[in-house]
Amino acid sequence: MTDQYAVIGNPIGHTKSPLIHGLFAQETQQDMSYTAIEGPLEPHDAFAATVRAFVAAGGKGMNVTAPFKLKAFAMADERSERAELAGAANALSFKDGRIVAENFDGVGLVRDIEVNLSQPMAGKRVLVLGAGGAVRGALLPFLAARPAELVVANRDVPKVRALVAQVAASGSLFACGYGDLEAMGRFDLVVNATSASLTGELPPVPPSVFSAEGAAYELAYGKRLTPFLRLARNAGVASVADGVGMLVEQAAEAFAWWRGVRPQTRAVIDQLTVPLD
């Protein structure tokens, strides 16, 4: 019998997921589907009924994206680490009765740049924009990659000191705000993971940042080159990169997680790959 997974957001017609696992599939001989689910937003408990139900009916596994990644992440049995520090779950695993959560969009971040990119993040300068879900999903991944030193800015300073304040222990990580950037000097990576680009704006952080050796990473995808990474290009920057890479990364993570099995990524990531000029 083939076995049941889908992807649930709202809205959902954009998604690439069933395009990407059934090429996944294709790829690795995994006799499975892969559909595309649109969530209830109301009534609240709706959600989590729609998610029953898929189990019900034999469902083994779901992606999970905006808005459902905390809903899905407070139904769940059991939270990895990774969906625990992120209070948000992108991936969901259905087995013996039970609901596991994980968060995969920080390792597919990583691999994206240290892997595709050929970006290593050890001993490196590195800057995050932002401190929402993404982040918060990035923080233990990009630590793991030994960084000589982590910053996280955000015009909400209280909110980023407190997300680091969580995973201080683990590595050398800083908060601060977009106004003391100009004193910082220059990293040798910059991530853009606010939202500013899915409206066309550029986050107030200022072309000293950026390193002309270095990269720039846009989480946003299929925008061509945004104000973001615009201004990187403008200030030097050669190597810049919008997030494709990370979306079938974290997409060949969950896939793995489910069947046991990682499929080769390059070629998917090739065929989604917008152009950024």
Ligand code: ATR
Given for the second form:
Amino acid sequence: MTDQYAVIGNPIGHTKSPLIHGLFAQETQQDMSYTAIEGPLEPHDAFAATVRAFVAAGGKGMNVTAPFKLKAFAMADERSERAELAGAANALSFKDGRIVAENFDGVGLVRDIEVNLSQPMAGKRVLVLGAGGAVRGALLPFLAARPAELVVANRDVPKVRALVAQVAASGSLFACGYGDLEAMGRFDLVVNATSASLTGELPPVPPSVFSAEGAAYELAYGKRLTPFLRLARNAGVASVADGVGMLVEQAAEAFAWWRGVRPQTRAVIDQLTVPLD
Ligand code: ATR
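Moving on from the form predicted on its own, please list the structure of the form predicted in complex with the named molecule.
The complete assembly is shown below, putting the previous chain first.
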């Protein structure tokens, strides 16, 4: 029987996951189907019931998107370390009656930056903006890439301090407010992981953080030059990118986890890319 996978979210109409996984399955010749499911928002336990019904019908795995990442994490029987730190799951695997939770958002982001954009983080000064779910998922994979310094800035400073304190830092990890950034000099990589771009806003980051030889990365995708990327461009940053590569790379991680075979990502990223200009 064809193995069944799905992405679950609400709303889900915009999702690119069936397209991405369909292309991966074609390329790696996997006998699988991948659909989109609009998960129920109410009542509280309806999400878990929908997942369990999918498993009962032979489902092998799911991607999870907003607003269900926390619920997916909570209903799992086993969780990876990065899912634990994120407190959220973006992928589930169903095996032997157990639900295993993973979070590939951070590793997908690191892979896009280091491999696709050729910006290795080892020994570099890295600045991440925000302290929401996206940042929680990215901290461990970022530290594993061994930057010289990882600074996380947020409007709500106690929130970012609490997040950083949760990580037993093996590298140099600092939390701060936007007002502290002016005195911190230039960073090789600045990542906007706030949700500001979704509403066309700009986090209050000073242009002094950017370096012309460095890179600026926007987690949002398909929004062309966001105010953040425009600021980076105006500050002379040559390498600016949005999160389409991260989207495809996290999908590739999940695919490899489920199927034991890693798909090629370049052609899929090219197909989904909306030019910035
Ligand atoms: P997600 O889970 O998708 O990351 P979230 O948990 O709502 O979303 O987090 C959104 C992040 O974007 C938060 O860190 C938020 O900052 P605060 O914690 O200070 O609220 C940040 N954010 C949203 N709009 C912003 C803006 N206009 N400027 C700066 N930061 C912003």
